[in-house]
Every structure is written in C-alpha cells, then in structure tokens.
Amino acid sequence: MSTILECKDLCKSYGSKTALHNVNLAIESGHIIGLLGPNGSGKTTLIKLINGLLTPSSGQLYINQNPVGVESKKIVSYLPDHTYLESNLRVRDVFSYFCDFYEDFEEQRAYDMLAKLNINPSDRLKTMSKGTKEKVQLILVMSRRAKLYVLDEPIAGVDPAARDYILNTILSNYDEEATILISTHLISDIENILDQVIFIRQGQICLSSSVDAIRQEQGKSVDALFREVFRC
C-alpha cells in the first residue's frame, strides 16, 4: 500500500487562535478511516486544508506525494458538511456539470444510484427534502473514481434509514484501493465500517490506531474509548 496523505508539522492558525498544531500523520491507501473529535477539535480545518480551501500557516501536506493543488484535486472527492449546490438546478444539470468538470466522474453510475432511490433526474434540488439533497450530493461524490474520498459529517441530520443508505452507498461504490476519510461525531453508527481511527483534540492528534487494535488491546469499542478519552 502507498501513502495517500501525509502531514508534516502541519499548523493552521486564525489570528491568535491555533486550530492545528504540529500535526504529523501518514495515511495509507485502501482503508476507511474515521477522523474523530469533539466540536472545535480541528477536524474541519484539516479537511479544508486537504481540499485546498485553506492554506497551512506552516508545515507540509501531501496528497499522493504531491502538494495540495491542481494534481491533488484531480484525485480527491470531497463531501462538505453543508449543501453547496444551486437549489434551482435540476439533478441532471448537476450531473452534467460534474461530468464536464471531473474526468473521473462516471455519469451512468450516478444515474444508476439515482434510480435505486426513485429520484427523478428532472427534479429541482429546491423541491427536495434535506435528506434527499444529501443523498444526491453523496451520489455525486461517490460517482467519481477518486483515490481519496473526504466526507465531512455525511450522516449528520438524517434519519436512521437514510444513514443506512449512505453507509451502504459508501461501501459499495468505492475502489478497494482508494481511501475514505470520514469525519463524524456519530461514532456508533459508522464504527462497523471503519478500519482505522484518528482522534484529534485541540488541534493535535492524540491517537491513531486500527479499530482491531483498539478492540484487542483496549478491550472496548471505538465509541467507548472515544467517550473515555474525551469524557463524553
């Protein structure tokens, strides 16, 4: 397995506030990884740095051995924690846009997933419920043949049935050689699909481990360990 993401002494500050401090991290390809921490721990800042939406204050960040930029964006598929699509667009228009913008976007794959949900491609996003719009956004992200998928709170704010669909979609629509990085606070809902976890607190990595090692060495679930570490 190759290293898909590497951080070296990565720091990010907003004025006098430090969001990330000397983060050193290496993530291998072919894994589903949970990025876990309480609100304000630095998860979203790290995700935005990975996607080139922020620039580091110091340190380095590499995606597939390249600095964040044009080349890295070709292989990273990003699901933000908010709706970002123009609400007046029809689903088919968004698919067409992604097809033009991303060389690795598989339009037929997207339509197949849409059909399984009985969503009409002629529907406008503004007519959809929040859960349905989030499913459409997930379809867009998972219809790319990316090397790194970065999902920021993909199951927040949706009902349990929708969570099951989202998790099944994630599992069934990515290449096994790719990597998925999932940020969430709903640990018990996703623990069974994770290979590894990263705990982040006050802008620093406090634990990076495989899920199996946690269960064998700690004798507890990831959710239980998280609650213990962060006193939830």
Partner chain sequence: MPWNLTSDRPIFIQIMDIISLDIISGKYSPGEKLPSVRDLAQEASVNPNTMQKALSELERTGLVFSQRTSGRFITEDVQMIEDLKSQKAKEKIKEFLENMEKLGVNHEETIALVTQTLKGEQ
Contents of the next structure:
Amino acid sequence: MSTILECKDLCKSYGSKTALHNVNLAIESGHIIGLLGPNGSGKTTLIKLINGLLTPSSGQLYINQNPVGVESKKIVSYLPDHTYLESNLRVRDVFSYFCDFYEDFEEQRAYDMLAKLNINPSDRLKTMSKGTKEKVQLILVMSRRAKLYVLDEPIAGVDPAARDYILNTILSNYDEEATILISTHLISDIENILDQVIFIRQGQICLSSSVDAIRQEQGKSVDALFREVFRC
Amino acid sequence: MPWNLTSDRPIFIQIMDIISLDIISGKYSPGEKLPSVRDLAQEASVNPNTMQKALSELERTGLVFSQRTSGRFITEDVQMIEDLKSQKAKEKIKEFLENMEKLGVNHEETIALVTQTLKGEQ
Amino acid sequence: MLGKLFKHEFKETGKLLIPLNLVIICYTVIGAIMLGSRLFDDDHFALLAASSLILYILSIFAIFIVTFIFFTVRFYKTMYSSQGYLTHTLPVSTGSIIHTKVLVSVFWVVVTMAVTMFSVFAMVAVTIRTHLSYDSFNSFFMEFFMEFNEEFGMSFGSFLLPIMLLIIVGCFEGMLTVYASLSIGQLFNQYRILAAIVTYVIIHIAVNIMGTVTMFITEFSAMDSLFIAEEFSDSVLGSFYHTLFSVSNIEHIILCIIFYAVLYFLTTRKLNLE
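Can you return the structure of this protein in the form predicted in complex with the partner chain rather than the form predicted on its own?
Let's see the whole complex now, leading with the same chain.
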C-alpha cells in the first residue's frame, strides 16, 4: 500500500474568505473514500486543488509522491460537478480526444459502455439530456485505467435508476489497486460502497476513519453519524 | 439487485451472515466454487474491499476455503454446515419463543399453537 | 503531446477560419471576373461597382473582427470557463497549452492577412491588365519597381520588409494583449471578464501613448540627421524610414515578450478557475 494523496498544511483562501485551512491528509491507495461535508465545506476546493485547477495559498499537495503537474495529471481521472465538454462535439470526437491525450484511456471499454446505454457515438452532446451527458462524462472518466479517480458529486441531482447505474459503473470499472475519492452530501446512497470516509467542515478535516470502525465503535451508520456531527 | 443491508452493523458482518445463510439453505452446495470477489461485490453493490474482508473472515471460520489459483470454494465438511444450520435454527427458535413470551403465550401454549397452525396449513 | 495539442487546435479553429478565408478567396475570384470582364466600364454599372467595393471592404473588416472575437472568446472558454476543467487536466504542461493557443491563433490571423493582401493584389493586377496599356504584366511591375527605387532610394523589397515584419509582430501583439488581459482578469475574485476588459483598454491606451512617444523621440532624433545632411538625399530618407520602423519593430517585439511572460507566469503559477 502506498500513499496516493498527501496534503501538508494545505490552505486555500479566496480573497479574505478561507476555503481550506491547514488540511493534513494522507490517503492510501486501494480504497474507495467518501469526501463528505455539507455544501460550501471545501470539498470542491480540495478536489480542484488536487486537479491543479486552483493554486494553493500555502502548503503542499502530492499525488503519488509528485507535486501537481503533468505526472499527476497522467494518473488522475477527474469528474467535475458540471459538464465541461464543448457541446458541439460528437461523443466519438470526445473519445478520440481522450484517446490522444490519455495513455490509459481504453476506447473499446468506453464504446462498450456507450452501447449498453444505447447512446449513438455520432450524437452531439448538445442534443443530449443532462442525465445522458453526465453518463457520457462518467464513461469517459471510468474508461481510464487511472490510479486515482476523483469524482465530484457524481450522484447529485440524478434519479434513483441513474444513481444505481452510476454506482454500478464505478464498481464494475474499479480495479483493486486504484483509489476512488467521491465527494457527496448524499451519504446513505453511497455508504455501502465506501470503505473510508473523510468529514470536512468549514475547510477543515474533522474526521477520517474507516466505515467499519464507525459502525463497530459508534453502532451507527455513517449517514447517522454525519447528521449528528453536522447538526445545524 | 443490491443485497438488503442495514445501516447499524459493519457491512462485512452482514455480508458474512448472508453468505452463511446461502450456504446453509443450499443455494451454494458443499465444494461449490464461489463467484469472484468482484462479481459478488457488484451483485451486492458494495466495495470489493469489504467483500474481500467478509470472505476472509468466512475463511477463518472454515466455512469457505481458498485455493491459491482457482478461487474460493464452499467447505466440503457437510457436518460443519449441518452444525451451523442447527445452531442458526436454535437461535431463531429462541428468538421466536422470547417474542411469544412477550405476547404472554407460554411454551406449552406456543407448541399447541404451532401444531394447530401446521395442521391448518395442510 | 505538443503535436497533438496543435492538431486539435488546428482542427477546432479551422472549422471557422477555413470558411472565412474561402469567403475572401470567393470574393477575389468574383471581383477579378467582374473587373476583368470590363463590366464596370459601363457607366450604368457605376453604382454597382461602388457598392461592390464597399461591400468588399466591409466584409474584409467583418472577417477580421470575427476572427479577433472568435479567438478571444475561444481562449476564454477553453482556458477559464468550464471547458478549462478539461484543458487544465490534460497531462500536458501549461506552457505547451499557451504556446499552442498563441501560435495557432497568430498563424490564422497572419494567414488571413496574407490572403487579404493576395486578394487586393490580385484585383489590382487584373485591373492593370485590363485597363492599362502595358505590353505585359511583368513590364508594369518592372517599371514600378524601378521608379520606386529612383524616387525613394531603396528597393521596393527593402521598403516592404519592415512593414511585413511589423504586421506579423502586430498580429502577435494583438492576440497577446487579449490573452494577457484575460489572464490578468483571472486574478480577481469577482467580475473577471469586466476586469479583463478594463485591463485590455488600459493596456491598449498605454501601448498607444508609448508608441506615439517613441515615434516622436525617434522622429526628432532622426530628423536631426535629415537636417544635418547637406543635401536632402534619397539615401537619408531611406535610412530615416528604416530607423523609424526598426525602433517600432523592436518596441513591439519587446511588448510581445512582456505580454507572453505575463500570460505564462499567471497561467502556470496563479491559475484559479471559478
């Protein structure tokens, strides 16, 4: 087991507003980890820092012992919380784009998943419903053989059937050496597939534990614990 | 179809219970090969690591055994399965009797009611 | 990876820039046919001739404005809006992304410039051919070059070269000003587009003032040599011309380097997507 993600005194502020404060975190590879916290707690900020979309105010961040950069981007597969593809493109174009840039992108797997959903590869993204677009993005992300998958709110705002599909896709494409970091505030839906959870509140990590330990020691589900910790 | 898991107990223990039950009930016969961790995890909609842990624990009880290359198998020790079956059955009966006592039905009356119900079914 | 970035950038930008340049070429062909057929010699067609010319000039302007806006919007969209999430998570260095964006956009602007110049040249050539009584096409230009040389004391080539250079540098500067302004706008926590526009206007005014000032200084100091020279000769005029353009070119090249450095530094070190 090696450390896939490490944060040292990581801080991020936007002007006078602090989004992350002294985050220290080490994540071992081979786990599915839930990054849990209410809206505005700093989940997305942390995820954007991991992907190099934000520059830290102070502190360090390492992915597989490398700072964020070309090397880290090769092994991180990221699903943002919104659509980020040009809507004019066809699915096929996007696939070939990923194929060109990501050595670990398995095009055949992506096409297989597409076929299962009866999505035509020549369809343009702009003609698709929001849910379909999200599925296409998930297929792109999960068709990579990455070491770290970072999924920002993958199940927010989708119907239960789509949610089942998403969780299933994640599980069926996950290989045991990889690590998946899932941010969400819908805990009960994904609790069963997590083996570790990180609670984040007001830009600080307030709990990092295995799901079994929480259930065994506290005798309650992560969802119940979350409600207790973040009671308003 | 995800397995029916409750939220208060560790998931791997619940998975162990479910697989044990499948063995006792004969869904898996002695010596049969278990599906892979990945397939079972997907069937149950749980983390493969959790499934792995549950199966390792089952191995420790002796109910399943692994062969390094070919996967995991149900024990061929029929006696052991039978023992487990009667143990589980006894647990259920105890639980049932306790529930009847709560209703104010004593053991003799319970037996009478059970017999009566069984006859009714026939 | 740089090659792949270039390939995709060309593919995406070509979708608009190839048709735009084809439009110019179509205009040229139609214009050349009309001019060559002496259609406009007839007074009845004077109005048509005038309006065609106006339409032509306006279209060329429109094409340049569209090109400029297209690259501005494209840079913003692919770098700083939601599409930036894809651009900046590609396993390529931020430097190569910037190189690609700058070089491909400047390439297209220069190509469009060249096509436009070719278009104007072609129309002029056709007019000369059909309307002036020269033995051959070549002899007209031979005569023109020779007269030019006599008049200004330099060859037409050495007259054109600094202008060409200034145009290319100008294309770089035009795009880099926009890109640098957008990257500066990203430093703000709110109203980033507004900040970019304000930055652009400020840079634009500053560069213009600076250009005028340098021009004045150069002119004055060069003018001295003009007066000192005992005779107002052609060669003095030539060297005056070249000094003016060299200073101008160097100034704009320096500005390009500064804008590039700003863009590079802010994108690699200060990136903060919304």
